[in-house]
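Next up is one chain by itself, shown in structure tokens, the form predicted alone.
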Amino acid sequence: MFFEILTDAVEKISTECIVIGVEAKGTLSPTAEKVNTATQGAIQALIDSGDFSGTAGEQQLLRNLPGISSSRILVVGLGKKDERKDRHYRKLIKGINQTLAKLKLKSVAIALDGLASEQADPYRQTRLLTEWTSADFYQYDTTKSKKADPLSLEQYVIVLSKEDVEFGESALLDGVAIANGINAARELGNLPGNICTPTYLADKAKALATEFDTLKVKVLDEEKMEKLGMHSLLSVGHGSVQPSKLIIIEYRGGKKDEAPHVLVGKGITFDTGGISLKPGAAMDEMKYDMCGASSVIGTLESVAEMQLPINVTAVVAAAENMPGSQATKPGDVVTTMSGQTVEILNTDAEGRLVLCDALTYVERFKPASVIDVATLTGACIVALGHHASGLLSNNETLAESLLKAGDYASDRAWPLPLWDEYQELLDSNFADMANIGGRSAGTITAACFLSRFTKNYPWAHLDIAGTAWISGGKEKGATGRCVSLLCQYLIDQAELADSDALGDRHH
């Protein structure tokens, strides 16, 4: 699908369908007014008939109207001004795209006059429209014998005013790049565990490096990790025939000596729970336990495509957690790369065991910031449900930057406390710490564990257990969160570092 910005008079655009908006109580948008005039009152007649009122999400398809080049007009309801928050905007775009998919059109022009969102920001509105539309038309068929029908929609035109076109074009470039990263993350997440192994993730990273000259990839095997003392990470994969990997992807778009922003992804390609075996119901969804890894890989793809003037490094800690004869047992004690020891009371709390060594490893980059992304705790779903990712951090400025980026990208996170009072829940009689802290405050104690390995740099933890995938039903599958949030954070950091290089991307 090819996205394009046009400023042409809407009635003269040659396309199969033009989408226009009508506000609550039948108030015509500026574009709807123009179409109404060109069609000799057809839009007003629709409203006067009582068949359309402008209620949020309402739709009416009109065909073969006189005075316009398009063969169809799709009139959509924008609702009241206070009904245009991101949730409503998302529903509106999803509804439009569902209609377009049913019509099997080749081209469409969207002309909503910036009224579909409560935020009058042409960059943001255009970028979200691009990202969401790409997501709506994503189809997974990699492991199906019958492939999905080719997408009929070839041209997706967004109509903007001449004043907004510069912001719109920047938004389109960024939106397509971010959408590509989101879809890449979704594809990796949706692959089954017998295909998407730690080795597969490493090969995917290498393939990215052949696609973008700005990316370099290094993969550490088990022997190299053993020499580095990464016994915690390695302990997770002991029960599996699949070798564990540490995957490092470096993007260099900034100055040579500029400190990189580091993204660390949990890459448990399948999580049985190990000896602490999970219940069988819905265990198939544990293929999604590498969605932290897929999100940071997808983010690096987006960053490389956007050519951000910034240095970014992604580190993926990849392993498969299986209950084999060599598997780690509850009560085992391992020594981490940092030298600290861990009593493993539950082998199903394995994400923190791979992340802690990765978080120690990244110290060598002298990072400007470190953000780890992980499907870490079911407790996060209890606390926040499936809408917001959990955020915990040792640095207030970093936390605020991520919250702001999440709000702007409509990929929101919500903060939880990281107070010292929670640390004592990790006390162990037999090691420096235990890997679990009991039933209460599970998301917080998991982050407390990680915080013990992040004292030398600004660090934030994003728990995406509730947001990384959708369970059950026709929409079951990976979501690609938090690619959009991470990209926005990195765009913001790049703007702070070099506003001239970014030009009009600044929103």
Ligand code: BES
Contents of the next structure:
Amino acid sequence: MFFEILTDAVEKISTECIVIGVEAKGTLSPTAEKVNTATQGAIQALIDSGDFSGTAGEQQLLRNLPGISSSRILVVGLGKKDERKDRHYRKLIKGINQTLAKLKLKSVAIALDGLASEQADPYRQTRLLTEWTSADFYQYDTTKSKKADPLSLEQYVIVLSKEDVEFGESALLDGVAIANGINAARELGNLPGNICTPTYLADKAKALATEFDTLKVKVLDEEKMEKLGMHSLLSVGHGSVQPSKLIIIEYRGGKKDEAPHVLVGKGITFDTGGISLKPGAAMDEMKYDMCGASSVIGTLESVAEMQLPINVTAVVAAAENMPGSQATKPGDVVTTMSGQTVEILNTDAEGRLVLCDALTYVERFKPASVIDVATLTGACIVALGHHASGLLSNNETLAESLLKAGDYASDRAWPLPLWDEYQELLDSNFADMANIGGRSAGTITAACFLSRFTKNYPWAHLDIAGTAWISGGKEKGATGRCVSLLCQYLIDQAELADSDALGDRHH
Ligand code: BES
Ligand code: MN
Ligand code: ZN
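Previous: the form predicted alone; requested now: the form predicted in complex with the named molecule:
So here's everything in the complex, that chain up top.
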């Protein structure tokens, strides 16, 4: 699908369908007015007939009207002014895309006059439209013998005013780049555990580096990690025949000596729980336990495509958590790369065990910031459900930046406290700390564990257990959540670092 911005009069655009908006109580948008005039009152007649009132999400398809080039007009309801929140905007776009897919159209021109979303921010409106539309047309068929029908929609035109076209163009470029990262993340997430192994993730990262000159990849095997003392990470893969990997992807868009922003992803390609075996119900969904990894890999792809003038390094800690005669047992004690020892009371709390060594490893980059992303705790779903990713941090400024970025990108996170009071829940009689903290505050104690390895840089942790995929049902699948948030954070950092090089991406 090809996205394009046009400033032409909608009546004259040659396309199979134009999409125009009508506000609540039948108030025509400026473009609807123009189309109404060109078609000798067809839109007003529709409203007068009582068949359409402009309720949020309402749709009416009109065909073969005189006075305009397009053979179809899709009139959509924009509702009242307070029905233009992100969730309304998202629903509206999804509804439009569903209709376009059903009609099997090849081309469309969408002209909503910036009225579909409450902020008057053409960059943001256009970027979200681009991201969401790409997402709506993503189809998983990699492991099906019958492939999905190729997408009929080829040309997706966004009609903007002349003043907005500059913001619109950069929004479209960023939006497409971010959408590509999101779809790459979703694809990796959706692949089954027997295909998407730690080695597969490493190969994907290498393939990405051949695609972009600005990316370099290094993969550490078990032997190298052993030499570095990453015994905690390695302990997780002991029950598996799949070798663990540490995957390092470097993007260099900034100055050579500029401190990188570092993203660390949890890459458990399947989490059975290990000897502390999980119950059977829906265990298949633990193939998604590498979604932290897929979102940082996807983000690097987007960043490379956007050519951001900063340095970003992604590190993926990849392993498969299986039971077996070699597997780590409850009560085993391991020494982490940091030298601190851990009593593994529950082998199902494995995410923190792979992340802690990766977080020690990244100290060598002297990072400007470190953000780890992980499907870390079921408790995060209990706390925040499926809308917000959990955010815990040792740095107020970084936390603020991430919250703001998530808001702007419509990929929100929400903070939980990381107070010292919680730390003692990790006390152990047999090691420096235990890997679990008991029943209460599971998301916080997991972050407390990680905080013991992140003292030397500004760090934030995103728990995406509730946001990374949709469970069960018809819509089951990876979401790519967190790629937009991370991209937005990095766009913001790039603007802070060098406003000249980038120009004004948005307000
Ligand atoms: N990958 C899981 C967390 C998870 C569970 C994410 C369900 C999404 C849905 C993680 O490795 C895990 O098993 N965590 C345990 C920690 C506990 C043993 C302290 C959990 O959340 O139950
Ligand atoms: Mn687990
Ligand atoms: Zn896990």
